[in-house]
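Only one chain is shown below, in structure tokens, and it's the form predicted on its own.
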Amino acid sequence: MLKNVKECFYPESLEECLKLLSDFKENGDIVGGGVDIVWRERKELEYLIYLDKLNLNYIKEDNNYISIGATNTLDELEKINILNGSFRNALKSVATPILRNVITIGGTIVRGYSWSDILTIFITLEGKVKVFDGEENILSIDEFLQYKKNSKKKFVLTEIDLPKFDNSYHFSYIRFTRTGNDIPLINEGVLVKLNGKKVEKVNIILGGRPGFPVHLDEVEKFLLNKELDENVINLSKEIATKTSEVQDDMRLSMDYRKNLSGVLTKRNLIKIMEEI
């Protein structure tokens, strides 16, 4: 429990929020849904900063992007209807309904856990984030993870932008866990753009390696300009198994993760092939 919390703040501007973060240093932090703060029992926290007055709960669309305010919860994202419902299905596979009703999209991306379902899903879908650190920056999620690691600036993540995909795009996401509600032992997202029956563009993102999600580059190169069929999918599985960059940890061995990366690649591609 947060026994050391002394005061809560509700800034009315991004500038005020940054000032509070700078003043409190490691003793203050922004609260999204609060799951991470409670779960990790961050005893150093004395000051909590809420974003409720910054109007960051929205979902907007233009011709090219869907813009998602950082304080939207995961269950609110389920109303976004893109990629023939596969985006919604991916979100529904994450955590539990109760947790999805609390966890915010901004908080999840800022925490940036390497096993995060949301990181893998949004990197696969080429999502971008808006970050305010005194000025607004627009970064891919990969760029944001490096920004967070290397920058010493205080910042507020304000928005996540997803491209709008036409009917030539197909998406699938699979997570492998010990139980249905557990964090992933490994996860993978696949986005394929078809030109006729041939693969014109493909993202295959492997997360929970452990380590931040990465492209399966060799599989992506192999799939370009090929038609998805049983033989191509089986060869993709073999390439993924041989070339995936995975490691041991206390939960899974490297060899098991390598095998799983091939299995997830095959299953994702089969799901996409069946949708075509």
Ligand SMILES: Cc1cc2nc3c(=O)[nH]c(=O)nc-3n(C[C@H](O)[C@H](O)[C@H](O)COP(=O)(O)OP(=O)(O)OC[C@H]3O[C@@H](n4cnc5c(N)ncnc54)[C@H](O)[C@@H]3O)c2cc1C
Contents of the next structure:
Amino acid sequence: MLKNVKECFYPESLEECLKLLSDFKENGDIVGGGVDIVWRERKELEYLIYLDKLNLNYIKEDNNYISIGATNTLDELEKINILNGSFRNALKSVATPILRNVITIGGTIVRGYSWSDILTIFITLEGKVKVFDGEENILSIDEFLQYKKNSKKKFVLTEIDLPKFDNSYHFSYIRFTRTGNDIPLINEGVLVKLNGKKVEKVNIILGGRPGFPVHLDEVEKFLLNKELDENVINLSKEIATKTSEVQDDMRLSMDYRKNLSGVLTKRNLIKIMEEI
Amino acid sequence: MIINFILNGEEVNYDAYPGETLFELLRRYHHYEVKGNNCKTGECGACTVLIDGKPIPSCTLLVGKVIGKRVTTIKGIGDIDNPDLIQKSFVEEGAIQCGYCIPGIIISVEGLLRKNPNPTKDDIKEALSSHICRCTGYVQQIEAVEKAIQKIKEGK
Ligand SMILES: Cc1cc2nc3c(=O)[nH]c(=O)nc-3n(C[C@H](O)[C@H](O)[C@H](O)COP(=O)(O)OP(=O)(O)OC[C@H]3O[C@@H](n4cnc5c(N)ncnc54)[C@H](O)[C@@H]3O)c2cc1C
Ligand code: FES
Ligand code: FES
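Now that we've seen the form predicted on its own, could you pull up the form predicted together with the ligand?
So here's everything in the complex, that chain up top.
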């Protein structure tokens, strides 16, 4: 129970939503799925602003992008059939089915836990977000995380856009957890674009380090113009283990995370090699 | 705040606290409608209800999100006098021990079968993965779901 909440609002335009956010300052906040809002029980919250009348629950596509409205729940995204089903499989590894039926994509990105599966998946896939703060801004997820940290403006995240991938792209995502339903101790997404058999472009994103997700630059550089074979994959694993920037926290030691970053890199690349 | 929704097929209006969850509201008005008061974070699945046909943990759902929706609790599926086929199969297969987790599981299975009447074993396991059962080993529960699917197909 959020004991101090006095009133709920259902704005019908983004402008109205921003005005409410500005008027209520720290005493008001947006509800996406509300899972995090309920869980955190913030004492200062007096006004809840629901996005349900803003029509942000669409999924549409044009030639270049798949556009996902911010209030779509994660289970709705499972309908997006791209990258040979590996996008759907990645989503299915997040939380549990009943939670995916309520957690929104917008709420997950705005909350932005550094271990979030969704951040790692969408950074790997070069997703962009649309943010309305009086005007519309289109930002990469990294830029959005900076914007959220530095900007004093109130905002509504309205849409997430994924590029459309042709069949030269391959994706794999792995999360390491203590139990199937636990939050990740570390996670990694890999997107590879092949030209013939050679790697033309690659994103390897490590999240839950425990800091925010980052590229494994050295592995990415190493893989360019190489063919994926056992030797290349083993060398990638070694480079990942040596160069990944990870830290200790109460859940995992730095050494263990370092080893895991190599193992996840190897497993992701093997999954991709097997798919080719 | 007054909220209205459809509870187990009947239109209802409740005077709700704007900061309460559906779980808390249902417990205040009908303390028997949902099981739980357990983890209150969506992790254990005990308090699951169907919202417009989708299983959702009611402890994570603010009442403001329920307005105008169709809510189905375990009482809307069946009761001791009129159990539905899923409930009957759970009893017959010995899939229940203390019973604490069962209403939530039955709701998830109902949600699964509405979406996909022919689930694979993996689909069933995935649906049950939302739920923590401290007593059983889940095996009989999977078998109970398979039996329920068979019964539904045979119209029993
Ligand atoms: C039991 C449990 C298990 C979880 N497991 C996982 C997991 O495995 N992997 C994972 O990645 N995450 C996991 N999460 C985290 C979950 O993804 C986040 O808590 C997420 O924020 C919930 O989404 P929501 O839509 O309910 O957010 P909300 O609670 O609605 O919102 C979160 C924050 O974002 C703001 N907000 C919401 N939508 C918008 C918007 N469109 N524009 C601007 N601001 C907005 C809200 O004001 C709030 O501050 C788990 C959470 C729980 C409770
Ligand atoms: S009490 Fe709601 S999921 Fe555990
Ligand atoms: S039967 Fe006791 S918790 Fe499941």
